[in-house]
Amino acid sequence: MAEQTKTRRKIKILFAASEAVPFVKTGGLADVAGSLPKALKAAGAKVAVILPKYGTIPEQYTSKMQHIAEFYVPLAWRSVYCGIDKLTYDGVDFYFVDNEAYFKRDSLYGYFDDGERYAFFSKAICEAIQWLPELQCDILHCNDWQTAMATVFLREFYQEVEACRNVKTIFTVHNVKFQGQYSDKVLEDILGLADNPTAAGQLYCDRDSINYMKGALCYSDIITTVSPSYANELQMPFYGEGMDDIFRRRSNVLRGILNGIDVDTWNPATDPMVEVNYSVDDLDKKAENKRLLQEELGLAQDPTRPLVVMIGRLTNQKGLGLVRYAMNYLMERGVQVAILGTGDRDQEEAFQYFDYTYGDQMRAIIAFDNALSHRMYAGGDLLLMPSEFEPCGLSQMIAMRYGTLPVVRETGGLQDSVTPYNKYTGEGTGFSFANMNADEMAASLLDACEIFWTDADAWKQLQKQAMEADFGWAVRAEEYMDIYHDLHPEIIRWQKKKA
């Protein structure tokens, strides 16, 4: 066999996702898709991002898009129109798959034909690689179930295509709870794989159900997820959501890389949504943000009361049952609690009840308010995240950036990103507890409050350590670059010349 020729060039990555900031967002995937490609480019890769052109993308972006191509996508017996629009944003090229029948709707997900919509999107990705030279790549990096079928289609339909033959695939699991499960009728009617027993066998998750994510877990060259601990947890029945056997079987290609945050957006020194900017060098200014937040929310303006904030979706996954159980005890101890978010109706109503009951000690804002979230990160003393499971979590990283110390359950990315306080050495960036137990959570939270009340120097040192933790994307991008180059050893890593 001839020796493989090595070349020095930028490795080409096509990053496929169903949402990305600043265009559309429903969850943490959008933050990753909006930030990681920029970091990969800085690390020496040639990167493009592809996502659907939704009707909800603001006009300020759609008006600047350039229509560059159109073709028809074969989807079982259909031949479906696909347009490709392009927009360069913040130095990264974004490509938008345009089909108004599928994507010009009031929201992103939750429609009866989601299985068809995202099968089309996945097939359109493969067609774009085939027909558009600027999207031809070394690595197709897919994210969550909405892009999962692209890894299957690429292997089953496109291996005779020169542009697709050597493309390696990576699939990132952001949350295994959402897998894309549909009736097995989609095999013939949408996917066109009914006559392919190899593919069909790897898509079935029970007798008459097809699972898009399972397909990607079986077909991808590498599987990644958003924290090292979550990679381990996925191999356990409690966390694996029925896929744990596949994660165990493919553990040799499973990697956990902790997500990062956009440290330019989340920066208390420059954040335009924060009333009083501050940094690790003038941390005393944070106190005024707390006072202003207490005033805004109608809480008692008392600097001696620890202000605990919770920001995010109000769902059972977030461990809110523990908070509800412990609320009266926390109120008796003089803790203030402020919650911002929307979610399950019973959770919303429970915290509205607490708001009504506890007056100037507790406030629940049932809304999505980005500007207020910034003020809460800046004004809070503690962030509470007692999640049942948390693949990565971003709130705890953002809170640390603002000197608001997290109290978290030891699971997934929470465990990987928060170093618990050690009273003997002074080490730590927050506080943690191990079990889904309300008394244990309350004890950990009140331990944190005890430091706040009795040891101002230790508290300030913890804040500084939290603010100095590096949650930027640069380190994470290098870890992804290692994986990309392991898959293509013939491409010598491109490195910028030092000035």
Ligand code: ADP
Second form
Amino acid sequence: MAEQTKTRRKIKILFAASEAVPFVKTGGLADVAGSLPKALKAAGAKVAVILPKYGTIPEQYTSKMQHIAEFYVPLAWRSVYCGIDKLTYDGVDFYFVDNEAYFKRDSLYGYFDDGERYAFFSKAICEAIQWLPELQCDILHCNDWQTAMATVFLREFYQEVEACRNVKTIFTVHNVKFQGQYSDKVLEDILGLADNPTAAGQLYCDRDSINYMKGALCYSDIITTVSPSYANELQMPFYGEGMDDIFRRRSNVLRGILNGIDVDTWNPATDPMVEVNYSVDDLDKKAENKRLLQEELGLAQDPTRPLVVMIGRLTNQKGLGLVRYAMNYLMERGVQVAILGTGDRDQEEAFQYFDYTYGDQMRAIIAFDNALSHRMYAGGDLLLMPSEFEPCGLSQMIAMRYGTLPVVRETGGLQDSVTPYNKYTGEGTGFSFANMNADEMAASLLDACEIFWTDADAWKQLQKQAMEADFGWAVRAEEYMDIYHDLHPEIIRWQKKKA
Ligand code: ADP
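For comparison with the form predicted on its own, provide the form predicted together with ligand ADP.
Next comes the full complex, and the chain you just saw is listed first.
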């Protein structure tokens, strides 16, 4: 192979995701897609983000979008319209794939034709690289099953296209639980890969179903996931959701990089959604946020009661069974609990039952309410997150930034981001327990309450340590830059790595 000439220029990244803050959000992926690109730009990359143009994107953004292109996307036997709109937000260029039949709907996922909608989106990404010079890139960085097929299409259909030939692919697993699994009818009817036995063989996950994420795990040059611990866990049958053998087979290209949070948005000193702003230097002001939250939620306005908040999807993943089991006991011990979330019906109803039963000691708000989540992060004393598995988890990092100490199970990103309290050295940013056991969880939570009740200085010191922990994207962005540049040794790094 001829030696490639080295050039010094910004490496070009196309970041593909199915949701991004501030446009659309159902979970942590949107936070990452909304904040990592900005950090990559600061680290010296040229970044563009591509996502579907959903009907739910607020008018304040759609009205500012510029229609820059349209073409037709080949999807098996059909040719489907695709418009591309562009909006520069916070210095990053966002490109929106427009097809109203697919994306102008009330919510993002859960439709009978999701397999077709996201195959279309993935193919549209490849077409956009082919036709739009401004989207031509060195790295295509895909996230989760919704964009997984782009890594497969790029190799199977676009390898001869000049703009695609040298594009390397990275696939990030944000949650292996959701894989995009469909009947193998999609091979012929949607993916156009029925007569390609090699590709089909990599996509089959059992006798008659096709798995989009499996495709990306086989085709991507590098696989990353959102914490080092989860990268290890994915290789175990308990956590791998049937993909553990592939993660083991590809462990040489599997990396775990902990997510960051947008420290400008999540800043108790400036957050406009927090009633009384505060920082490490005037931490006492946090107490007024607690009182206001208790008042808003109809909880007893008692500063001596530890207020435990939970914010997140109400699904089995989040270890809610432990909380349900321990609830009566925690109530007897005088703890207050406030839960904000939506999810599985049985979980929602269980917490509504506790809300009804415990009056001014327990509140369950079954809603998705971003502004309230900010007030809860600011007003809580503790954040409980006993997840069965947690790829990274953002809530615990946000809570620490607000001086709300997390109580977490030692798994995935929870284990990598929370340093458990050590009563001998005073080190720590929260509390943790090891096993999926309700008594263990309750003991850990009550240990935390014990410090809250009996040792105000130790509590304050822990809050300070939590607030001062670095959860910004800058360090993480450098880790991604290292991976991107390893894939393109011919591009000399634009910005020198800081010592
Ligand atoms: P996951 O990605 O598994 O849903 P994370 O902890 O990684 O969990 O990210 C969840 C994000 O969504 C956090 O920013 C959290 O504050 C937010 N969130 C989850 N549920 C709600 C809700 N009901 N209302 C407001 N924000 C929520």
